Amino acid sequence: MKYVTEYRDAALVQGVMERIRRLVTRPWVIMEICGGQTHSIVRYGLDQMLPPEIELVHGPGCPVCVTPLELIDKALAIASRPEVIFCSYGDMLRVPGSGRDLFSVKAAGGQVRVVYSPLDAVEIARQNPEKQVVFFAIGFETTAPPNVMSVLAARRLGLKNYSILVSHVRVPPAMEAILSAPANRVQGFLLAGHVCTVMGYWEYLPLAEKYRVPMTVTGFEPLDLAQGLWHTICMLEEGRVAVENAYARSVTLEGNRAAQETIRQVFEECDRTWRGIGVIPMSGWWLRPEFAEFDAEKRFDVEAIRPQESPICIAGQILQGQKKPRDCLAFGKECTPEHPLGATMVSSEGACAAYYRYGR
């Protein structure tokens, strides 16, 4: 298929890879932020490609991983009440709460749905005036405009039986946390081609000065992937600092200005809590309050619900690069695709899974 099977060549992911371990003259911890390209990191062996003075670190851009245990919880309480139809992403169904999934209320009696787009849940809306339909609204900046175009869409038709339960986050802001915090080691990044064709990487160019750290913006497949890197490490020999684009395929600097335009329209910057991390200032959108009408943790009252995480998980560390999914003493053994215990093993773009699927 064009465009994407020249990008799994392997001779040519191999010719990088050379390049690479005859530039290397140090060690170096490279951060890839997004859950997608840890997974096609770890399926295509890219790491275990890598000369050994190159160690890859897995960042927090999974979605699912990130989305906080309290919002989970709000979830399935909304989910359980019979006047409500609660749709969500289909990878948000097994994500553990506190004690049960949103399949548990499915299979108890609750109205969950899976669909593909936040448009399926308003024209859910519209079919079923009598019910209260809630969208599951999680993600980064990447489904930011479907889930506010959802919102304009049901102001338009009108519809006062739908609304979105919101736990969007940021990536810059998280970055940020993460290369201030005492025990960071990453010393480049490679960044996520489909936020930055959103959002454009204009927002890295401080981080990168601020911190001296050199970042590229790439895809997921694996030569995308092995070119990031190469553009990294070449920027970390030399001692430069840059945000390079090896993603131009579909990225700009600026990016799409008038998805950009539409996500200020809806939504305003909040703290936000991750799951595992704890809150990071301002890495987070919530509803402006022109449009609280549409806000299901208002709706519905479970602003309230405060849960502990799971002390014997270690997510948060995985999610900011200080351990590995092997590092955890549940991996494999209390904790399995089958039985999770944190969001990391259960996504399809969590780093515990991806080593569980993939067998590291």
The other form holds:
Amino acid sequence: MKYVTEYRDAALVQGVMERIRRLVTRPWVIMEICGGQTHSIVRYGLDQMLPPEIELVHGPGCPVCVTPLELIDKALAIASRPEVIFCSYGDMLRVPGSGRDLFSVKAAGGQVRVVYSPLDAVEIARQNPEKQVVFFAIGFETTAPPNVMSVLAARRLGLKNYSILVSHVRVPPAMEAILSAPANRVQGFLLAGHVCTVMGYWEYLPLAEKYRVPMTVTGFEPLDLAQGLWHTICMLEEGRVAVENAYARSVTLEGNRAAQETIRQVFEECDRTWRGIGVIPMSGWWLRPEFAEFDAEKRFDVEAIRPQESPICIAGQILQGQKKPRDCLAFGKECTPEHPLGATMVSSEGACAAYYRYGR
Amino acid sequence: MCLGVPGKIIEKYERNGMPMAKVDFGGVVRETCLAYVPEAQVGDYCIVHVGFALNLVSEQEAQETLALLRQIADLESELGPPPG
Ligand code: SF4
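Can you switch from the form predicted on its own and show the form predicted in complex with its partner chain instead?
What follows is the entire complex, opening with the chain shown before.
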């Protein structure tokens, strides 16, 4: 496949890794932001090809992992209502709230549908005017352009029965939270290539400068990741701070302007709670007042529930690069992908799930 | 969810006033919204997330990157086996 197979060339990956081994003189801790990258790194064994001086820690960029329990409970309450068709990306169905998940709501007769695109949810609303169709709009900057477009499409079609339950988060404030924490260990970052495809990487320049941390925009194939590591380690070894782009076939400095403008038209910034981490100021998006009629939290009066997290789970520290999955006493014992106790075991993009699946 | 994959635009059309396309991912064809890449042409590659093209892949940048990586990896053979 074009733009895929070329970036899985094992010999080339080996070659770049060998150069990294020659280059490294000291220990460095590098964080990849995105859960998709975590998955690729562990799946292709890139962590094991690196010299022992390089430690990779795994960032908070897994939308399923960081969606707070409280919002999942709200989703469950809304999905259980008889007049509602609840639409979601497939990844969210297995995520347990306090006690149950969307699958069990579906099994109990609730109308829960997996959609590929939010436009599919709009289409379901158009075809079912007697029902209330709610879309679970979760994710980072990558799903924001599709999710806001569904709202604009619903408004254009004059739909009164479409709304979204918004749980949107943004990468730069989370990185700032990680970097400013006293326990921070991260010295360099691999930036999430598809977040930067939408947003560009101009937002990261002041962050790199302020915390003196080099960053590299990085893609998802093994060779992309090797290249991202190469750039980051070169900067660390040279004592240079910059934001470099190792995913230039997809990412430009300014990103997709049309997508950014459409996001700003529909969403505004707000404080968000990150599961396992807590509230990060201005780290998310919600609907602007002009679009309040599409806000599922306003349309359905669901009381705020205060759910309990498992007390042994250290997912919050893992998502901030302070701990690794193996540091958790429950890993692979009480906690497995079949019976997840915490956020990072639930999603295949979560660090605990990747470590479990690929035997780290 | 964030593992957007590159696919090739094979047909363009309009639906509900929205620019749409059929995009081929190595044999699997999916409907994709082109609202964020109005300049897209049949034959272009794009990164698709949850049914939306987020950009067009730059062939030129892809070639330059691969050439650079071959250079990095190749220097290896010029330098001979690693010490130790
Ligand atoms: S192994 Fe399970 S309990 Fe432990 S940190 Fe990971 S998700 Fe939490």
